[in-house]
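The chain below stands alone, shown as C-alpha coordinates; this is the form predicted in complex with the partner chain.
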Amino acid sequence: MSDDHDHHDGNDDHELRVSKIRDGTVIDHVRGGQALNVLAILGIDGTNGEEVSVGMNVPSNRFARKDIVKVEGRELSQDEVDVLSLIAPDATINIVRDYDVVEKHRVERPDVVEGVLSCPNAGCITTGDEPVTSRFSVLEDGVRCSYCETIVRDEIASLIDT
(Lines of atoms letter the chains of each structure in order from A and count residues from 1; the text may use other names and numbers.)
(Lines give C-alpha, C1' and ligand atoms only; values in the text may rest on other atoms or scores of the structure.)
Protein backbone atom coordinates (compact mmCIF):
# COMPACT_ATOMS: atom_id res chain seq x y z
CA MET A 1 0.00 0.00 0.00
CA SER A 2 2.96 2.30 -0.37
CA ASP A 3 1.99 5.41 -2.21
CA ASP A 4 4.58 7.72 -0.87
CA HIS A 5 4.81 9.49 -4.18
CA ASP A 6 1.37 10.76 -3.38
CA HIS A 7 1.95 12.37 -0.05
CA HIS A 8 5.54 13.36 0.31
CA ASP A 9 5.67 17.05 0.70
CA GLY A 10 7.59 17.41 -2.52
CA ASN A 11 7.22 18.67 -6.00
CA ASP A 12 4.25 16.57 -6.85
CA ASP A 13 1.80 18.36 -9.11
CA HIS A 14 -1.02 17.76 -6.69
CA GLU A 15 0.85 19.17 -3.76
CA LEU A 16 1.63 22.36 -5.58
CA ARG A 17 -1.99 23.32 -5.50
CA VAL A 18 -1.42 24.22 -1.88
CA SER A 19 1.50 26.36 -0.89
CA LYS A 20 4.43 24.78 0.89
CA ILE A 21 5.00 25.61 4.49
CA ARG A 22 8.24 26.23 6.32
CA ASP A 23 7.38 25.05 9.84
CA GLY A 24 4.16 23.49 10.94
CA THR A 25 1.82 20.62 10.25
CA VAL A 26 0.44 19.18 7.04
CA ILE A 27 -2.66 17.06 7.41
CA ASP A 28 -2.94 15.00 4.28
CA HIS A 29 -5.32 12.34 2.97
CA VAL A 30 -8.35 13.91 4.51
CA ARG A 31 -11.51 12.61 2.90
CA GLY A 32 -12.75 14.99 0.25
CA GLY A 33 -14.95 17.71 1.68
CA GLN A 34 -13.86 17.26 5.33
CA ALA A 35 -11.13 19.93 5.49
CA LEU A 36 -13.30 22.53 7.17
CA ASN A 37 -14.43 19.95 9.71
CA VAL A 38 -10.78 19.16 10.37
CA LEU A 39 -10.14 22.82 11.14
CA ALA A 40 -13.27 23.01 13.28
CA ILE A 41 -12.37 19.92 15.28
CA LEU A 42 -8.88 21.33 15.86
CA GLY A 43 -10.39 24.62 16.93
CA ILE A 44 -8.53 26.51 14.23
CA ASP A 45 -10.65 29.31 12.85
CA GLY A 46 -8.04 31.88 11.92
CA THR A 47 -8.88 34.27 14.73
CA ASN A 48 -5.49 33.70 16.32
CA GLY A 49 -3.71 34.74 13.16
CA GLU A 50 -2.61 31.23 12.18
CA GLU A 51 -1.51 30.93 8.57
CA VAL A 52 -3.65 28.12 7.19
CA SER A 53 -3.99 26.84 3.68
CA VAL A 54 -6.60 24.39 2.61
CA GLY A 55 -6.83 22.31 -0.53
CA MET A 56 -10.19 20.77 -1.19
CA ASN A 57 -11.06 17.97 -3.57
CA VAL A 58 -7.51 17.66 -4.82
CA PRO A 59 -6.99 14.63 -7.11
CA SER A 60 -5.33 11.82 -5.19
CA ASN A 61 -4.02 8.37 -5.91
CA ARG A 62 -5.50 6.91 -2.81
CA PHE A 63 -8.93 8.51 -3.01
CA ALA A 64 -10.60 9.98 -6.03
CA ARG A 65 -10.42 13.32 -4.25
CA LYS A 66 -8.82 14.35 -1.02
CA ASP A 67 -8.50 17.44 1.11
CA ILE A 68 -5.27 18.74 2.54
CA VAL A 69 -4.75 21.19 5.37
CA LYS A 70 -1.53 23.02 6.16
CA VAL A 71 -1.04 24.93 9.37
CA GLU A 72 2.03 27.17 9.44
CA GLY A 73 3.87 27.69 12.70
CA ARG A 74 2.12 25.06 14.74
CA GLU A 75 3.14 21.47 15.38
CA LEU A 76 0.08 19.49 16.31
CA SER A 77 0.56 16.81 18.94
CA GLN A 78 -0.63 13.23 18.55
CA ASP A 79 -3.38 13.87 21.12
CA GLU A 80 -4.57 16.86 19.14
CA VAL A 81 -4.71 15.03 15.85
CA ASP A 82 -6.16 11.76 17.12
CA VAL A 83 -9.63 13.28 17.32
CA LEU A 84 -9.39 13.67 13.56
CA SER A 85 -9.74 9.90 13.29
CA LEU A 86 -13.46 10.38 13.86
CA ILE A 87 -13.92 12.23 10.57
CA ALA A 88 -10.68 11.61 8.69
CA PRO A 89 -9.51 8.13 9.68
CA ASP A 90 -7.01 7.91 6.82
CA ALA A 91 -5.37 11.25 7.51
CA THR A 92 -1.59 11.38 7.66
CA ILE A 93 0.17 13.99 9.74
CA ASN A 94 3.43 15.51 8.56
CA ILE A 95 5.42 17.71 10.88
CA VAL A 96 7.49 20.15 8.85
CA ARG A 97 10.60 22.00 10.01
CA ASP A 98 12.53 24.24 7.68
CA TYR A 99 10.62 22.84 4.66
CA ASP A 100 11.48 19.24 5.52
CA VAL A 101 9.10 16.61 6.79
CA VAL A 102 10.71 15.54 10.06
CA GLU A 103 7.89 13.36 11.38
CA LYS A 104 5.13 11.50 9.71
CA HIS A 105 2.39 9.61 11.44
CA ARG A 106 -1.17 8.45 11.15
CA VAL A 107 -4.11 9.35 13.33
CA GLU A 108 -5.18 6.76 15.86
CA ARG A 109 -8.59 6.33 17.38
CA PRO A 110 -8.49 7.73 20.92
CA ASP A 111 -10.50 6.08 23.73
CA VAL A 112 -12.16 9.33 24.70
CA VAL A 113 -12.65 12.73 23.11
CA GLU A 114 -13.30 15.71 25.34
CA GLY A 115 -14.66 19.13 24.50
CA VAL A 116 -14.78 18.45 20.78
CA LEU A 117 -18.27 17.16 20.08
CA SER A 118 -21.60 18.27 21.47
CA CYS A 119 -24.28 15.78 22.41
CA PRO A 120 -27.24 15.58 20.01
CA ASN A 121 -29.62 14.45 22.79
CA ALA A 122 -31.69 17.43 23.92
CA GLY A 123 -32.42 15.57 27.15
CA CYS A 124 -28.71 15.35 28.04
CA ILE A 125 -27.37 17.35 30.98
CA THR A 126 -24.46 18.58 28.84
CA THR A 127 -26.78 20.46 26.48
CA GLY A 128 -27.85 22.96 29.15
CA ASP A 129 -25.90 25.72 30.84
CA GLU A 130 -23.88 23.45 33.09
CA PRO A 131 -20.13 24.09 33.43
CA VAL A 132 -19.29 20.72 31.97
CA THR A 133 -17.01 19.69 29.12
CA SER A 134 -18.53 17.22 26.71
CA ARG A 135 -17.00 13.77 26.83
CA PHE A 136 -17.51 10.93 24.39
CA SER A 137 -16.07 7.49 24.47
CA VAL A 138 -15.00 6.23 21.09
CA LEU A 139 -16.55 2.94 20.00
CA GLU A 140 -15.51 0.80 17.09
CA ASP A 141 -18.25 2.24 14.95
CA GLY A 142 -19.24 5.51 16.57
CA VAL A 143 -19.05 7.65 19.67
CA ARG A 144 -21.02 7.60 22.90
CA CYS A 145 -21.82 10.46 25.27
CA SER A 146 -20.30 9.69 28.68
CA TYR A 147 -23.19 11.45 30.39
CA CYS A 148 -26.44 10.38 28.73
CA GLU A 149 -24.95 7.34 26.93
CA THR A 150 -26.41 8.25 23.56
CA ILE A 151 -24.56 6.51 20.75
CA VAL A 152 -23.93 8.34 17.47
CA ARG A 153 -22.73 6.32 14.50
CA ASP A 154 -23.45 8.52 11.52
CA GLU A 155 -22.52 12.08 10.69
CA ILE A 156 -20.23 12.58 13.65
CA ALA A 157 -18.92 15.70 11.92
CA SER A 158 -22.29 17.34 12.54
CA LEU A 159 -21.61 17.13 16.29
CA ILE A 160 -18.44 19.18 16.13
CA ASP A 161 -18.68 21.91 18.68
CA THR A 162 -17.99 25.15 16.86
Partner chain sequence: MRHDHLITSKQLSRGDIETVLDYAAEIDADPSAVADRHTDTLLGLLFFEPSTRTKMSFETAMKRLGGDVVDMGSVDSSSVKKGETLADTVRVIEGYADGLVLRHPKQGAATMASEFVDVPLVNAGDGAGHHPTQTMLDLYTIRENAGLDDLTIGIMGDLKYGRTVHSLAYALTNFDAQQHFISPESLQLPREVVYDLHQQQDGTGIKEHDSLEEVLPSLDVLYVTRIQRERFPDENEYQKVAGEYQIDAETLEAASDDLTVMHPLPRVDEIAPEIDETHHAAYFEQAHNGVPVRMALLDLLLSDDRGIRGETDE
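The term rigid core refers to the most C-alpha atoms you can superpose between the two forms while keeping them within 1.5 Å. This is a predicted model, so every value here is computed, not measured. Positions refer to the first chain, counted from 1. Compared with the form predicted alone:
When one rigid part turns against another between the two forms, the hinge among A64, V132, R74, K104 maps to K104. Of the two rigid parts, the smaller turns 22 degrees against the larger between the two forms, judged by C-alpha superposition.
Let me have the form predicted alone next, following on from the form predicted in complex with the partner chain.
Excluded here are partners and other molecules; the one chain stands alone.
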Protein backbone atom coordinates (compact mmCIF):
# COMPACT_ATOMS: atom_id res chain seq x y z
CA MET A 1 0.00 0.00 0.00
CA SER A 2 2.79 2.43 0.82
CA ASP A 3 6.50 2.42 0.43
CA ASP A 4 8.78 2.57 3.45
CA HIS A 5 7.91 6.09 4.49
CA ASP A 6 8.21 7.49 7.97
CA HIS A 7 7.20 4.72 10.40
CA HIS A 8 7.14 5.82 14.02
CA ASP A 9 6.77 3.18 16.73
CA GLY A 10 3.37 2.00 15.43
CA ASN A 11 2.07 5.56 15.65
CA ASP A 12 2.12 6.40 11.97
CA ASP A 13 -0.41 8.24 9.85
CA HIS A 14 -2.42 5.05 9.26
CA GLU A 15 -3.44 4.69 12.90
CA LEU A 16 -7.01 5.44 13.89
CA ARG A 17 -7.22 8.57 15.99
CA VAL A 18 -10.36 9.13 18.00
CA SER A 19 -10.26 11.61 20.83
CA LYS A 20 -10.40 10.32 24.37
CA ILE A 21 -13.56 10.86 26.33
CA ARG A 22 -13.56 12.42 29.77
CA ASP A 23 -16.44 10.46 31.33
CA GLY A 24 -18.62 7.79 29.76
CA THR A 25 -18.49 4.42 28.09
CA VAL A 26 -16.34 2.94 25.34
CA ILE A 27 -17.79 -0.14 23.68
CA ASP A 28 -14.92 -1.85 21.89
CA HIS A 29 -14.58 -5.04 19.82
CA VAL A 30 -18.04 -4.77 18.33
CA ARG A 31 -18.35 -6.92 15.21
CA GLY A 32 -17.82 -4.88 12.07
CA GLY A 33 -20.96 -3.16 10.83
CA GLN A 34 -22.89 -3.37 14.13
CA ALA A 35 -22.10 0.09 15.59
CA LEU A 36 -25.35 1.65 14.38
CA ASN A 37 -27.31 -1.20 15.99
CA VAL A 38 -25.42 -0.52 19.23
CA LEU A 39 -26.53 3.12 19.06
CA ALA A 40 -30.13 1.98 18.39
CA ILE A 41 -30.06 -0.29 21.46
CA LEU A 42 -28.88 2.64 23.55
CA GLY A 43 -31.60 4.85 22.09
CA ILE A 44 -29.04 7.25 20.68
CA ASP A 45 -30.07 8.91 17.43
CA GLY A 46 -28.31 12.24 17.84
CA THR A 47 -31.43 14.24 18.68
CA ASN A 48 -30.59 14.59 22.38
CA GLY A 49 -27.16 16.12 21.84
CA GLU A 50 -25.12 13.16 23.07
CA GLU A 51 -21.43 13.30 22.20
CA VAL A 52 -20.72 10.06 20.36
CA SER A 53 -17.71 8.85 18.41
CA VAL A 54 -18.13 5.86 16.13
CA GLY A 55 -15.43 3.94 14.31
CA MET A 56 -16.73 1.39 11.83
CA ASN A 57 -14.84 -1.43 10.16
CA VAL A 58 -11.51 -0.39 11.63
CA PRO A 59 -8.59 -2.85 11.71
CA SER A 60 -8.55 -5.19 14.70
CA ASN A 61 -6.17 -7.74 16.11
CA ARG A 62 -9.04 -9.92 17.38
CA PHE A 63 -11.22 -9.74 14.22
CA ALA A 64 -10.47 -8.71 10.67
CA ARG A 65 -12.55 -5.58 11.29
CA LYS A 66 -14.32 -4.11 14.30
CA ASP A 67 -16.52 -1.22 15.31
CA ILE A 68 -15.98 0.97 18.35
CA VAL A 69 -18.52 3.29 20.00
CA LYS A 70 -17.65 6.01 22.52
CA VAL A 71 -20.47 7.70 24.43
CA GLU A 72 -19.61 10.76 26.49
CA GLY A 73 -21.40 11.31 29.80
CA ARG A 74 -23.17 7.97 30.04
CA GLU A 75 -22.45 4.70 31.82
CA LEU A 76 -24.42 1.71 30.59
CA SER A 77 -26.94 -0.11 32.75
CA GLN A 78 -26.77 -3.90 33.12
CA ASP A 79 -29.95 -4.21 31.02
CA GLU A 80 -28.28 -2.27 28.21
CA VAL A 81 -25.18 -4.45 28.42
CA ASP A 82 -27.32 -7.61 28.35
CA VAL A 83 -29.04 -6.52 25.15
CA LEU A 84 -25.75 -5.40 23.62
CA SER A 85 -24.38 -8.89 24.21
CA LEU A 86 -26.95 -10.29 21.79
CA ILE A 87 -25.53 -8.39 18.81
CA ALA A 88 -21.99 -7.81 20.10
CA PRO A 89 -21.08 -10.96 22.07
CA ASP A 90 -17.34 -10.21 21.94
CA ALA A 91 -17.59 -6.58 23.00
CA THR A 92 -15.57 -5.02 25.80
CA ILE A 93 -17.18 -2.32 27.94
CA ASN A 94 -14.83 0.34 29.30
CA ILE A 95 -16.13 2.80 31.88
CA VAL A 96 -14.15 6.05 31.74
CA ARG A 97 -13.98 8.68 34.47
CA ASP A 98 -11.75 11.73 34.21
CA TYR A 99 -10.06 10.26 31.12
CA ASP A 100 -9.08 7.01 32.92
CA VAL A 101 -10.56 3.58 32.35
CA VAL A 102 -11.87 2.66 35.81
CA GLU A 103 -13.72 -0.52 34.81
CA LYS A 104 -13.20 -2.87 31.91
CA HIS A 105 -15.16 -6.02 31.31
CA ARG A 106 -16.31 -8.31 28.54
CA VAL A 107 -20.03 -8.58 27.98
CA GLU A 108 -21.59 -11.80 29.20
CA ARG A 109 -24.63 -13.19 27.48
CA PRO A 110 -27.48 -13.61 29.93
CA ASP A 111 -29.59 -16.80 29.95
CA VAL A 112 -32.79 -14.76 29.57
CA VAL A 113 -33.71 -11.23 28.49
CA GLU A 114 -37.03 -9.74 29.59
CA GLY A 115 -38.88 -6.70 28.32
CA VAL A 116 -36.26 -5.66 25.77
CA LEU A 117 -37.23 -7.52 22.58
CA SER A 118 -40.53 -7.77 20.71
CA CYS A 119 -41.57 -11.18 19.46
CA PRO A 120 -41.89 -11.19 15.64
CA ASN A 121 -44.77 -13.70 15.87
CA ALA A 122 -47.96 -11.64 15.50
CA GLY A 123 -49.90 -14.43 17.26
CA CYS A 124 -47.69 -14.39 20.37
CA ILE A 125 -49.41 -13.36 23.61
CA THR A 126 -46.73 -10.68 24.11
CA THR A 127 -47.66 -8.84 20.89
CA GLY A 128 -51.38 -8.38 21.64
CA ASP A 129 -53.19 -6.25 24.14
CA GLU A 130 -52.32 -8.50 27.08
CA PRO A 131 -50.03 -6.91 29.70
CA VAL A 132 -47.39 -9.61 29.23
CA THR A 133 -43.71 -8.73 29.31
CA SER A 134 -41.66 -10.33 26.54
CA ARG A 135 -39.18 -12.98 27.64
CA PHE A 136 -36.56 -14.66 25.48
CA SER A 137 -34.14 -17.46 26.24
CA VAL A 138 -30.71 -16.67 24.86
CA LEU A 139 -29.38 -19.43 22.60
CA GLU A 140 -25.91 -19.92 21.20
CA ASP A 141 -26.97 -18.45 17.85
CA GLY A 142 -30.09 -16.44 18.62
CA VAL A 143 -33.03 -16.07 20.99
CA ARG A 144 -36.24 -18.07 21.61
CA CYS A 145 -39.52 -16.57 22.81
CA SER A 146 -40.43 -18.18 26.14
CA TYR A 147 -44.16 -18.03 25.25
CA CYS A 148 -44.55 -19.10 21.63
CA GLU A 149 -41.12 -20.73 21.10
CA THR A 150 -40.36 -18.59 18.02
CA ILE A 151 -36.61 -18.61 17.38
CA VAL A 152 -34.89 -15.53 15.99
CA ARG A 153 -31.34 -15.82 14.64
CA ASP A 154 -31.02 -12.82 12.34
CA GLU A 155 -32.07 -9.21 12.69
CA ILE A 156 -32.26 -9.36 16.50
CA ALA A 157 -31.47 -5.64 16.55
CA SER A 158 -34.73 -4.91 14.71
CA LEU A 159 -36.74 -6.47 17.57
CA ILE A 160 -35.32 -4.22 20.27
CA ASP A 161 -37.96 -2.21 22.14
CA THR A 162 -36.76 1.38 22.36
